[in-house]
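Listed next as structure tokens is one chain, alone, in the form predicted on its own.
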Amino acid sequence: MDFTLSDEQKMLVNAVRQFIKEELKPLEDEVESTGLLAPEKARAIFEHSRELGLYAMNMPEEYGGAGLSAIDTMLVEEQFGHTSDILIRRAFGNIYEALLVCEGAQKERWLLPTVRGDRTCSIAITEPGAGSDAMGITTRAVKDGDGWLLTGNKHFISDGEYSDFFLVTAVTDPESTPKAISLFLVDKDSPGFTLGRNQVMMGLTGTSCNELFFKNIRLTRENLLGEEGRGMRICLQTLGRVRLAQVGARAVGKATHVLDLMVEYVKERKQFGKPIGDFQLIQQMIADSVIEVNAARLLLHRAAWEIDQGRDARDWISMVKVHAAETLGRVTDRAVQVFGGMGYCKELPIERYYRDSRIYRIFDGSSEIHRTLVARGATKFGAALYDVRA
């Protein structure tokens, strides 16, 4: 068992880590202040991560992207986890795995352009009365010819302001048990979409999340993505390591960048003639955080590693995105009292942070959702899929 980095995962980190440093972090107090990212700004990071070879990074060689393995993914994540969600969306792209699945002409259309950048797309699965429980969605595609019409609606759908297609779960058969659920590629200039409101959130500065409705759009064969039916099984094949790299490995970042500010700080702030370090309640909150953050980061790099072996690591990820998305709120809310005043102030980004950590535990399945997993996953197999003299 070794956990040293190779000098080529060394040097992917520490390029990744200087471009969010150079070009990014300059750019997180104008965000946060007008709630925008000017185009013109967007465009020079994308241009310049595209430059270094850092857009699309977890997409295969073949089809332009860096082809990373999935540890090599969650090394890059966690960095992405030191800086604005938005502006990792727009220097690295936000490139959904279940593209790969394209096929044909569809590759020409949608996979290709959004590997180079030239096209922006989002996943809408969420609905209002079908958030964690993905199958009990009602939008429908029903079948007209040889094609179909889509209707329904669709929210909560991040970037869909930004993005020029969406990959869209309907029903197209609510008579199977269960219903059958297919995936539809849409773009956004489609006669009969409308783009809904922005639903502003606590957090997430910058990011929209937007409803989307859908009127009788007519879908050819060519927007569906893999076989009819299918839908829900290609989201759920793909979007494990997604879910692991966008909640787990920037959930492990962010809490790792917000405890390297606490130490920073306990060094620095003086009460009572004596730095706050030196008090033992402030070195118990220091010594919680470092523990849970590196357990959390050790779980990440196993489901990782799980991924890399061609094994099913849907209970590691699941493991994963209660682990680290709770460790983030339990430092970030401990970073608050230990800045006190000052961590609850605008004029710091510690009161940010904490806003940003509450969505962890319930985005991409909330925590009590894959709780259930995991221990169905236990009861299943029993201590076999955890204990390693298994």
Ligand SMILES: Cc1cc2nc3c(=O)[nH]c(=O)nc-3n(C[C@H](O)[C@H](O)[C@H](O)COP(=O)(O)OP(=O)(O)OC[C@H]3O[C@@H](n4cnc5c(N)ncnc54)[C@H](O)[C@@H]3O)c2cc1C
Given for the second form:
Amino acid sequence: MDFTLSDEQKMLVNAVRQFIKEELKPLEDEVESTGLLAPEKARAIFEHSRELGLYAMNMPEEYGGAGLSAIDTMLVEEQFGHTSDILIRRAFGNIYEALLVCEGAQKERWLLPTVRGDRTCSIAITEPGAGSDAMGITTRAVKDGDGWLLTGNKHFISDGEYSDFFLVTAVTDPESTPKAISLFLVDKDSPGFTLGRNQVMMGLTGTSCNELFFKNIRLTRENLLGEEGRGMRICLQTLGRVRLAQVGARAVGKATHVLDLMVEYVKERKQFGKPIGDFQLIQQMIADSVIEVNAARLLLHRAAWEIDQGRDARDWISMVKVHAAETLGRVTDRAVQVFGGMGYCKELPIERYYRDSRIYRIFDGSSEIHRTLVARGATKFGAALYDVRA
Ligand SMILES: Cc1cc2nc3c(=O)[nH]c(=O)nc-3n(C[C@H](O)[C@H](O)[C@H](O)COP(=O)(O)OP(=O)(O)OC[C@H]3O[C@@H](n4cnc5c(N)ncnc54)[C@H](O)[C@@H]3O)c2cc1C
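Mind sharing the form predicted in complex with the ligand? What's above is the form predicted on its own.
Time for the whole complex; same chain goes first.
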């Protein structure tokens, strides 16, 4: 086992780190206070990142991405955790790997423009009546001649306002067992589409989370991604690596960032005539955070390694999802405590990190759902025998 980073990996991480420090960090406070990232600033960070070859890095080289391995992706995504979600989305893209299922003319229409940054996309699975139970959706694509008519509504769709098209799950055969769900590429300018409210959240300032309404939207075979009835399978196969990156790795990055701020603060802040870092109760919060963050990072790298070996990493991904998200929650909670009143005060970003971190335990499958999956895997394969799963 060799945990040393190669020179290429170090260069990649340093390039991303420097970009975030110099170009994104200075915009954080403005986004937080105005509630948005000004379009001209979004354009500027996107153009510069694309010039440097940092846009759409998770996409294969043949389509214009950087073709990173899963491990390299996690190294980069950990750095993404050091700043706000909206700045990362605009600067580096948020490209769903499900788009790689595009074939023929679909590539020109949806995949390639997205990798170039000319179009943006959201994934629309969740509905008011179907969250954790993604199979419980009621959005329907009813066969109509050669194509379908799409009707239904989604909610909580990240970046819904900004996106040009959506990857939408819809029931194509309610009678089959389990019911058949397909995945469609739906352009925002399709007749019958309405963008609903922005559902304001407690954190993630600057991003939008929208309701989407579809009414008799005419879809052709070109709108169907992959085979009819295989939509959930495509989601399961392609969302795992995205989940590991955008939740697991970013949670590790965010927790590391907050921990670094805590460590600096306890050296400087004095009470009772000495730095608060001299008090053992404070040291315990630092020590527990260091241990948990490093354990989360190891688990993350192991999961990424499993993916790079071409193995089924679903259980590893669920373990990371739970552990990294909950570590982040504990670390940001301790940070508020260590910073005292300043941790609760909007003059410092600690309260923002605390709010932003809370969603990590909920989206992309809640802790309860992923724990259920881990338990199911352990029951089937044994708790310590995950590496025998081919
Ligand atoms: C900021 C934000 C961004 C999002 N972005 C997107 C997006 O881009 N695209 C998209 O499709 N969705 C998105 N979502 C939706 C997100 O994935 C769902 O909120 C999440 O899957 C949980 O579903 P729910 O909110 O309906 O909660 P519910 O499913 O109603 O769950 C409520 C509670 O019950 C628990 N629970 C449910 N089932 C079980 C069970 N079987 N065992 C034990 N406990 C259970 C849950 O863990 C949770 O604690 C986003 C949500 C938010 C808040």
